[in-house]
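Shown here is one chain on its own, the form predicted on its own, set out as structure tokens.
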Amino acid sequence: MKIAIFIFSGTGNTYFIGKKLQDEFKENNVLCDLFTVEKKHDDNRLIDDYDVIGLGYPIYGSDVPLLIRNWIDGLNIQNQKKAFVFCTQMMYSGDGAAYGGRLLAKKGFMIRQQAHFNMPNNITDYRILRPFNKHNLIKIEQKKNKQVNRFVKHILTDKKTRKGSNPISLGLGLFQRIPYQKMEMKWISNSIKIEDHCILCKKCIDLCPTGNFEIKDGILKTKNMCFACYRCINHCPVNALHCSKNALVKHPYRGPSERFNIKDVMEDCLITNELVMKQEDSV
């Protein structure tokens, strides 16, 4: 069995779970590659080479990130290729994984497993939300190891476990998703605020998955292409970026483990992608 997991991860939570899934599959002697949808490559050609496809993403207001939605739109129609979906969430998303599963099913995938993984809060400029406590990292890792182990067993035994597919979860998901999608178009795309103490280090330009930032006339500006992944906000070295009108970031979220590096979210997956594409091109 060959498995490919495609992910988008803003600040590392989904990447954290994706890597754990990959490692657990390898422990079971199953080939598993991890790819990021941020990079432009022929994912349809990649998908054809794998037996099972996984999709992972963070949940925003019970909705699938715009980057993932656009990625799914670009997929070819499949003939019931098996797939699993997982999402990372702060609290509760209703049908967070099921919604992505339904989008994939419209492309002809057969969705066998869906899972929700509660992860630390990365929204660091809203005081009403509980801040991340780095002292919980070991406890978080132990708990996620158990969840990942169980999820992988379900996938390898082809046990149908579709979290979020019941009518109650669907209703709760819609309750959050409908207002979020309206807000996404009107507010979120131009939500980033830039403070005067920005030092023009260009880190946000390097990290942004949508290319939302540019420097014009010596000033950092946005192109209204944000979908609130919070990567730039949490990794600004001087905390000059935020979405909240009234609060700056005091305690940025640097990722779900002490070993985490934000560039792993892009570069680790990119290395895998480049190797696979080179192999295909040489055939």
Ligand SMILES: Cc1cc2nc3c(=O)[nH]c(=O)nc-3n(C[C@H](O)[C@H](O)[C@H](O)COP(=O)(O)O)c2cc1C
Second form
Amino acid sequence: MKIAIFIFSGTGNTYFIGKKLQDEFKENNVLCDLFTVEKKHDDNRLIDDYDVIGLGYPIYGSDVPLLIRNWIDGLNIQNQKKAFVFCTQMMYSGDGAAYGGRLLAKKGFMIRQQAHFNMPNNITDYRILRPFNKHNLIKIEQKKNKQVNRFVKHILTDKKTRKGSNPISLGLGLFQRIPYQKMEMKWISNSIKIEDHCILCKKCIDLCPTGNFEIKDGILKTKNMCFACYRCINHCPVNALHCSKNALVKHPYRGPSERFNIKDVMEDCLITNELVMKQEDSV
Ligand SMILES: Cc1cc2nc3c(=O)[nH]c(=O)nc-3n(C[C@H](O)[C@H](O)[C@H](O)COP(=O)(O)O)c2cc1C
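Which structure goes with the form predicted in complex with the ligand, now that we have seen the form predicted on its own?
Starting with the chain above, the whole complex follows.
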């Protein structure tokens, strides 16, 4: 079996789970490549090369990030494929993974598994949502390993497990998603505020998945293309960026593990050659 997982991860949580899934498949001698939708490839052709497709994203107001929705819109697959969907969230999304599953199903995918992974909150500029204490990274690691193992077992045995597909989850998801989608165009797209103490280091320009930043006449400006992934906000070295009107970021969220490097979320993580070599060795 050959599996491809496509993800978007703003601040590392979804990447962390995607990488764990990839490692667990590898443990089971199953080929699994991890792609980011931030990179341009011919994904329709790529998908054709794999037996099972995975999709992972962070939840924004019970919604699927715009980048992922646009990616799904662009799909035009030739053969029906089995697929699994997972999302990461701080607390609750109702039908967060099921919603992405429904969008994929419209494109001809057979959705077999859906999962929700609770991870640290990455919104760091709203007082009410800030984490109360420092995240226990070892605990996150141990807890997520178990959930990942179970999810992978379900995928490998083709057991149907569709988290968030019941009517109550759908209702609660809609309750958050409808207002969120209304705000998306009016408010979120131009929500980034830049403080005067910005040092023009260009890190936000490097990291932004939509190319929302530019320096014009010696001043950092935005192009109203934000979809609130919080990557720039959490990685600004002087905490000069935020969305909230009144609060600056005091404790940025720098990812779910000690070794995490934000640039990793922008790279594909391919293991194909390594595994093929291993299999050839054992013949
Ligand atoms: C704009 C925004 C909206 C969010 N909405 C929700 C939500 O409705 N429910 C929830 O549980 N978490 C919500 N979160 C938290 C993220 O989904 C969560 O921290 C996620 O794991 C981040 O993944 P990433 O690090 O891969 O970007 C939201 C985060 C952002 C930035």
